[in-house]
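To begin, one chain is listed below as structure tokens, in the form predicted on its own.
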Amino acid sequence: MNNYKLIIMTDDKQVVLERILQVTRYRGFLIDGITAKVNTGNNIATIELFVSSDRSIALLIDQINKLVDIKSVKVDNSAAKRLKAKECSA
């Protein structure tokens, strides 16, 4: 199973997080963790979503990008590699 960390920039609206979680579940990804922060100065939220799946991460990124209030989605591969290394050493 592959681990991924997505960094999602979005408008600060409560419904966005629900939509992201719904798309993630529908696309067959397991949610391993999530953090969300809001910059009240510009009303932009940053969501870090840790997911795992045997499926291609491109499937999930494409679907999240289609959501209305999404500004950007990127994968932090370095964080996923560190997470996998921790699992192997445990």
Contents of the next structure:
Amino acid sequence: MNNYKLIIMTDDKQVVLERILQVTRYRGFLIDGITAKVNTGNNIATIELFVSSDRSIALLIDQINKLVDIKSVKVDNSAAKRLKAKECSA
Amino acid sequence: MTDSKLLTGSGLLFNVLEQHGVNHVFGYPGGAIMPIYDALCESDIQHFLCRHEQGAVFSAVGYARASGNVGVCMATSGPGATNLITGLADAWADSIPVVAITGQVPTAAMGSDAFQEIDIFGLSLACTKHSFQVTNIEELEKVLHQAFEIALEGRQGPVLVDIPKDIQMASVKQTFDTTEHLKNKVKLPLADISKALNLLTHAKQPILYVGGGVGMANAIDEVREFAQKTGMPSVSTLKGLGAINPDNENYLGMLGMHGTKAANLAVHDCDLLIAVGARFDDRVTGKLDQFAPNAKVIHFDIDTAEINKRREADAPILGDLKENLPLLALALNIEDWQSKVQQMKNDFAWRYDHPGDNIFAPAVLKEVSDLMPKNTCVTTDVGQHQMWSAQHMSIDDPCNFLTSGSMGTMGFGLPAAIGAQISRPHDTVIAVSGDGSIMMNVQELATIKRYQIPVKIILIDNAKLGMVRQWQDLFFEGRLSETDLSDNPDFCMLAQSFNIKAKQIRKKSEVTDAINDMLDHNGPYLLQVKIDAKDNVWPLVPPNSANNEMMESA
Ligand SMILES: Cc1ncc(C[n+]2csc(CCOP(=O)(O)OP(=O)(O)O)c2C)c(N)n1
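So that was the form predicted on its own. Now I'd like the form predicted together with the partner chain, please.
Expanding to the full complex; the earlier chain stays at the top.
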């Protein structure tokens, strides 16, 4: 299992979170944690999604990117490494 | 001027549909969509009352696939909406542009388990390209435009718009503002073809692997020209049939589970595979790690997510096939490979000699294909008859062969044929069905009756769920479980009760006359072709096998 942190920028639509969760589960990724905040100034939501899977993270990034309301999806590699280190020491 | 006039949401809906060139919609009314059906009376759009919402959505799919236009269907809330789900899933899996309008309970009642309330919006997330629920009348016009834009943009797909009853009745002014486009389309990088060119010039045994994306990208001319100019042998997926001219001497037909032996062996031996609008589906590849095991891959696609999904591409080329493929169209020196491939094509050509008087379905379908007028649109249901149609009918354009590819949905064929016929009233439309499949949307015979839709139905009747029976015989030690249909209704009587001319044939000697009688008849027709229950589809790549390990008999 590999751990990843995704940073997703989206339009602030109520259903976006539901769509992201559905795609993530369907494509074979486990959700380890999630935070979501809306910038009320520009109505852009930032979602941090911690996932784990044996599958390549590129598969999930491509699928989330296809959702209509998504602005960008990035992997935060440093966070993923920290997460892994924590897991090992635990 | 109309633009100052107040409309209802429902009136606005039809205006926007008309703006998008919609002439026909398929649907079924009910409580939560009554304002829309009321506004229908004032619209120029023609509505076809199907006899089940699944029939409506599949007719919309057939309409879209046969014509290239968006198919539109409508249903009421609750059970009406859930009855659309299978068709939406089918359109999603085969990337078909459909817009589905559903009525919803009034916004004030939403979330209260109201009568006929279901969260169709939530249900749609897994089986549509996108969906909307309109809870503010001011959003309706924009959302409807976006629905059409999303259905057609990039990789096409179905879009659902759920409209609560109070929004349908609310008054609104049409803005005629269509300028607000989607903001967040996936931006594709400019294609980098240098790597692909390098692979191509070094290839000795290349194969062109053609998928359903070719027709949808409107790139049939470019793909044919590419095949011609390079002289490259080609194979097709089920959905790609018709993209390559079937008379091309280097075309080997369908690949995959029920593909031709020549196609599968050539792909197995190739050193370069050029995938165009195809996605390495499991029915195509067989055992994935043994699919084209020695080949480099150039993968053309419009959808980033298809690249490297099932097979790593050595040279991915994202974007519009129509623009990108011609960049690789070079003359190649591959005579040895061409003659090897043509030899295989010859060695493994279909044979139609078949002992006895009983009818051989592949021969019937071949003869229908030879006799049918140019530009006939064939739809199929799912099972053995579907694979026989794909193998033995000669298809000259993907919009002339409509079959449920990815979902494999029984019940597709009849309503899809109705939609196809409505979109192309001057072409012949033939639905090839099975005695199992036809019963899945048999109620649509009533739609044929009502509108006198001259669809020709060829019912390949083996009194079995044939494809499942075949697998039980081959892979479950012949233990037949729930695949017997020997108590079928009298299909000819059934058809006749819907004013559909019908005929049953059982012997080879009856075939030619029956096909001609069917094709010469002006109205709808059902030709019931009785075949042996034991006939199998050959060849076959067994489950978990490589494509070069085809079975050719039991
Ligand atoms: C809706 C649906 N249910 C079940 C199946 C599984 N299935 C695939 S082929 C088949 C048998 C089809 O029988 P028939 O329509 O008579 O065609 P045949 O194979 O005999 O030509 C079945 C049950 C399916 N594809 N779709």
